[in-house]
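Shown here is one chain on its own, the form predicted on its own, set out as structure tokens.
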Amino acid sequence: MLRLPTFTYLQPTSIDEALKMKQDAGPDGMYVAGGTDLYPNMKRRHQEPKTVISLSGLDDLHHVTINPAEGTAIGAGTTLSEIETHGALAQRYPVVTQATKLIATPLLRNMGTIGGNLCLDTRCNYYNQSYEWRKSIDFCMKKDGEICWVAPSSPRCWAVSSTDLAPVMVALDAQFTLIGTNGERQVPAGRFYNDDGIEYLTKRPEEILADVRLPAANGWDATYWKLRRRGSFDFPVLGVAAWVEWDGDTVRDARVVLGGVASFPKLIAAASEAIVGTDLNDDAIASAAQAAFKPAKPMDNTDFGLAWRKEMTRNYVKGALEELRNRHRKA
């Protein structure tokens, strides 16, 4: 049986108190929200904080504030279940509730938070194993070792981003509010992530992701498609978030973002450009799907065969864009 290591558990009552606790704990301290990612990682000794600072009791992180003209702010401590069942969010941002429903299981969504999913640790077949298994291969670059077993000659870690909500937030051009000892700052979702399996967030270690700000739901539509082995539970081996802004029957702007194929949510500019100025006809969709297929380079770090996963990128982009086109034509 895997057991948690010994650690000190702290429960701040304010963001300022949480920041002070993290400052006192230094590198040995970590924040935790729902714990659905951190605690299993601690059991496998992926992460070994001496001090765990809970954010679950902070009311400032737990809210959904809707302003039809300016957009919506979702506190990072809002649970996935609360987002999934929030009627006003489902009406204005169906893609957010759609993606949320695809995360894990109902039990885990009751515990997990939107902030936790957006900060989810990168994953890899050689990393997400027990301590004894990892020790038998002399560990890996991401934890305790020196070699990335996915690409042994590579100087970097290729662990993959497996968050469902991150591609959606990049596609929507959401803004993240970060609060640290130096104050508050706004970061576009696309700049919150690095293409590096170890240093996968641009968030400073002491900063807290406070809320997610979505743009006003005017003139655009989006969807999210997820590929996984078990439809009731698994992490994505491919996620496709597609966003289009309509001007009548013409696509004024678009974003296609891939998850599960790199260490960060990957915005495919060429796929987006292929459909701008079109009515999302079959040729435009095929061009976008091909443009997404070319840079999608899945590696041996998640489930399924590499060639099949790459081909599914084309199929899922095509399906997502066809969904948006069909929905617009019916409107």
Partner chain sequence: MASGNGDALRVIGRPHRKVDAVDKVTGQTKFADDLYLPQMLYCKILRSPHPHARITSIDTSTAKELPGVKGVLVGRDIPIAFGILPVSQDEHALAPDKVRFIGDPVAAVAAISEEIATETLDRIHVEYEQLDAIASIEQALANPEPRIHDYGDSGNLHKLVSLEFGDVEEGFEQAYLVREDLFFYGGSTHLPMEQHAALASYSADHKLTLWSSTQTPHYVQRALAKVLEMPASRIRVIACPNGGGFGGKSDPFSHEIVVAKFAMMTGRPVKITLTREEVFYCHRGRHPTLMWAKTGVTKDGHITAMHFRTALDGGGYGSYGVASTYYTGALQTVTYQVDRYKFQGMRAFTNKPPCGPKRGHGTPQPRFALEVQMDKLAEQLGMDPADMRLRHLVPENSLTANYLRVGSIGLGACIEKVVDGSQWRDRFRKLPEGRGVGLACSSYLSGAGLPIYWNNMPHSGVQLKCDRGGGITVFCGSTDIGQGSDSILAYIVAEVLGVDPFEIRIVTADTDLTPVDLGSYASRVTLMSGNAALQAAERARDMIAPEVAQKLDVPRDRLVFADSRVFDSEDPERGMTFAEAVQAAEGALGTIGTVGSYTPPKSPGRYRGAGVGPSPAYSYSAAVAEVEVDIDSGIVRVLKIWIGHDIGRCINPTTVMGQVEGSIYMGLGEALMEDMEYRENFHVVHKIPSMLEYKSPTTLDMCEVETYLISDPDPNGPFGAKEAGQGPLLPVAPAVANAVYDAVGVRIDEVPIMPEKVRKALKQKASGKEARYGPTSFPDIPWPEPIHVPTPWEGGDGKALQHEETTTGPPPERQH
Second form
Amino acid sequence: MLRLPTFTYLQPTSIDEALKMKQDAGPDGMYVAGGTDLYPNMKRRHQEPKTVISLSGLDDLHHVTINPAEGTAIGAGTTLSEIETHGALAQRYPVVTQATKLIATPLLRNMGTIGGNLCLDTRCNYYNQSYEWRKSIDFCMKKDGEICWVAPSSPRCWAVSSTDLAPVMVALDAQFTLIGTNGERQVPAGRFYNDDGIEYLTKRPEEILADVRLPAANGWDATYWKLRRRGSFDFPVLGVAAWVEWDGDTVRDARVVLGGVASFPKLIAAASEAIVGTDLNDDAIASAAQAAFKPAKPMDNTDFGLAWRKEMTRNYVKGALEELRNRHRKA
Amino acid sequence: MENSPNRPAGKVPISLIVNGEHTEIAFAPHKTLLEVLREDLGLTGTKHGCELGECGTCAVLMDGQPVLSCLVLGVACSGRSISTVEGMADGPTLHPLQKAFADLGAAQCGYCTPGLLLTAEALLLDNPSPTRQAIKEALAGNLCRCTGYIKIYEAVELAAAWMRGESAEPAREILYGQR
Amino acid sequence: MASGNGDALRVIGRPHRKVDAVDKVTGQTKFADDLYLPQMLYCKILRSPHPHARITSIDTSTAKELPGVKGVLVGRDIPIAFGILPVSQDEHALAPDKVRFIGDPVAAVAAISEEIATETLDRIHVEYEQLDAIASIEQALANPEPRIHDYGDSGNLHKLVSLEFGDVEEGFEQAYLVREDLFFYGGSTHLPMEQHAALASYSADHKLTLWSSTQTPHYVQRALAKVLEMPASRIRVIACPNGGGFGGKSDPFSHEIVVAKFAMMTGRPVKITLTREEVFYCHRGRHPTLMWAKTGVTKDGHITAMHFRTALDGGGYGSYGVASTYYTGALQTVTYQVDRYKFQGMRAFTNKPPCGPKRGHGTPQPRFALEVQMDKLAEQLGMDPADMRLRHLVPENSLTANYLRVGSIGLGACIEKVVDGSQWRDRFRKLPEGRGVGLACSSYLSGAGLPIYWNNMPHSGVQLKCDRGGGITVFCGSTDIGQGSDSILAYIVAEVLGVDPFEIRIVTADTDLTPVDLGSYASRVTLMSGNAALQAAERARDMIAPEVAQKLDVPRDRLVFADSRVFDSEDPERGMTFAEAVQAAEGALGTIGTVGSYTPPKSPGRYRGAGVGPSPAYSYSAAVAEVEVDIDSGIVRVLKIWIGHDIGRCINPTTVMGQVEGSIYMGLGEALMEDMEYRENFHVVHKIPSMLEYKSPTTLDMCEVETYLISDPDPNGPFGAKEAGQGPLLPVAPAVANAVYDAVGVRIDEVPIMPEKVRKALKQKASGKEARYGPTSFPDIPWPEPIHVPTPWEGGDGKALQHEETTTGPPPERQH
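Moving on from the form predicted on its own, please list the structure of the form predicted together with its partner chain.
Below, the chain from earlier opens the complete complex, with every other chain and molecule after it.
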């Protein structure tokens, strides 16, 4: 049986206490929420905190607050199941419900939190392996080694952002609330992520992601398309989040964000530009799809071949935008 | 605290409810609920297939919700109510799901069965009349290599009918195949 | 063989729970890892980080000193080789001098906790001298050196087989149409939900007990006796119920020997439970197989000649590989008549986890090739592929070109059922673009005709005890791996002795308590242990009946055993309880116990290699798959499979359904998504040794299944029963491939049918090139001169022609 290494487990009851504990633990301390990302990583010795600080006892992180005019705040400790079964959320933010239902499995969604999914460690099939496996080919730079096995001449790590909700949040331009020892700050989702497989979050290590603030649900529509081999369990090898703001039958603003193709959720500005000002006709969608296809650079470190994954970017962007158009035309 | 795996840290006592019974137990803090159930409480009905959250075999109910016991720390279960397969039957009377699984051969090797039974139990508490699609979605986190899931769906449907108070019997095709 | 009690069957053919069902749904079944003994130690194994290397030194001194460590073992501590086949004794519990794949066991630790044992592995220092690794069939052919093993037919070619039945060239000349096609069937693994586990205990009086998740306790006992140099009489192997096997727990394994050795060293019980990753390294799964098939047919689709070549990627050890190689050429002839047949097979050693017997053992690969080629031939001939097959079925009670004796064959009925059920005639080649249906058939053994090591003893034995309380206990070495073999024993004995199957106690898979059954492989258990149980039960009835007849003053032949009574069929009131009947018999004869055994009929083939393929009875299946193919992505969704399975007779139709549906599931995984991938240019490391990345279909990926069970009792099966656990897997992949062609007009001659491959083929089609994805060449292989065997219809007698050299091998029986 694969077991956890020993560590000190702390269960703070307030955010302040948690921050204090993290400060005391230093770089060897890590927060845990649902544990569905951290514990497997600890069992395979990718992440080796000496102190694990549980955020699951913090009631402040556990809420869904809907304000029709200003938007909605979802506490980072809200489980994915709570989100997918939240009626008012589904009514106002169906894209969040839809993307949440596509994460992992029902059992994992009962445990995992939205905060955990947004902070999900980047993934790579040279990294998400046991200690012995990684030792056999020699460790990579993301953990214990010097090299990136996906691109051995690369100075950086190419592990893949594999969260389903991050592209959605970037597309929605959600704001994340971070609480640190210096107080609270708001960061737009798009600036929460770094294009680096190791330093994939811009958040300071001691900062706690407290909540996610969604913009008021009016005048826009969004969808999320996920590509993977199986109907459940699998992380995305491609995620497409598309958001459009309608002005009558014309797209006033748009964002197309790709997940699973880089170390961060990648906003494709050219794709957005291709559809703004159009009625999302086939030509506009085709140029957006082409614009997304070009910069998508999947690497050989997830399921499926990279050429096919790249090709699918075009299909999935096209499909997602067509869905938005068809829904608008029906309404 | 000494952190070498060679020197397991001291045991932590917690109290929790296991299959309806108040239970006091002490164990090393790095142990998962799976390990505590199997090794410290002797409840080996909970199985494991990967210990990484990738198969669903070790599912138990925590406060009525199915979770993967391989990814829950034992110490995080303080004050919680845990249900395992050992607690499903009412004395010698099988739970309707257990009876239906037995009657239809939905348990072949039986290794994924405890996790599937508990996941299905949670589904039926939430939705007494699930469609076939709802069953598939609810069980999408439990792998089974023997059955192709079909006898499992049929057993969940049969048990659901019994639990609704209907005197259902399996269709002939389920027992004998198509004519 | 005779049935039970008059014409009306009371137990057989009806749905029942399995006898272990309640234990399984209540969590009471004790799998190997569920066992804990006082003072038990935990074992972990250090495995090779290199695909091919010589071990130059091992330093265990630091490891041994760690507190809590009770023992460390290395290769030289257990120097004797073992292996499942007598011809491939090439494995060691721990590699003594050389490692052959990443994951090959090198050293082992026993400690007071699993945590300590795990940590200690890092304190064992092994120095290696790396050798060039062989990653593929092509590399094995191109690089005879360095040799992975110092035995085998040449270089890194483990086994070469060449057999010719009749003159195939002449057969091709007679054909109206000859096709040559290339196919590749990718590797897959069993992925039982239960990870292998074993617990050993050694008593002060020098007796060893091993509990293990094994499908073959008898062979594990043999391997332990050999390696530990102990008489088998002091070794007790108990196979725990297996949490899934599928062939993956059929070899004796390193970890079983290591815990036994540790138990002997320390005097304490020692347990090991493999991690999921280690289960991938045990493997013994489907051989990746490259195939070339040349088939000639007449205008109406009769096969005048078939020449089949296979190249198997065997991995680092022999395992069942010699048998697997023969199996890729054995069963081509048992479905449609083949006038002349030539088979050439090669198994290469490569530096990967060893391949072996996975559900269907060596036959799904050639079946895929054959059934897809049939589809192509039918199209070229302008025939409906169902009709073409129906027209040329092997007749019942006949001999094939390669001397397999076909008894019952219900394949025609299977085809008709699925053709009707799927509305084939209205839909084949008539569905809109993107939708398609495909048909394929198959056959599989109900047990192998010959044992793994040559002997003339039974393949299965049963002891049966009737006690004066009316209790019956059945003892049999068979192992329940979830397929329900314990229940089969109960149903059969219950039928004969007229009692409730759930009143019978079943004791199985314990080498101390139960007579030998060779194991749960080759779909042999229902037929073989079933026949042994039938014989034992009939003998018990024959002991009891005369005494009852005398007591009741009723002629013996009027007695009926039913409803836990023995009574006069003409006056049912006149009778006694079964317990009273046993008492009557015991009073007259003493203790009532019987034995039954089963040995398969002799096979007519007498040529070298004739040992693989014969079976007392062949099961048959036909399947229609309906698919949806997304042209833009190449993603294939299997919507539904209709399957007809010729079961002979169902002992329990519900458990047969379960076997059929489970086979479809596993076949679907192989057809669409499961793939043992290695980074071939990168250390030959297993790319994805995890449940997450090795893609086993979920509830949301499984198709609908409609099952038709065809009854056509076979005289060799107990009550006419044949196998159900493997055959129905075989038609899935070719039916899906044929359906993809029907849907979008591209041939995917390679399994798994991944979207990338379909997309590539679609692009080729769009650009006017060959609308196909698959291998494009078959390597040059130094085939030996074929063994020529005249076919039965040429007057052959099953022997090779006299001028063949016959001195290089053991007698035919040993070539299993």
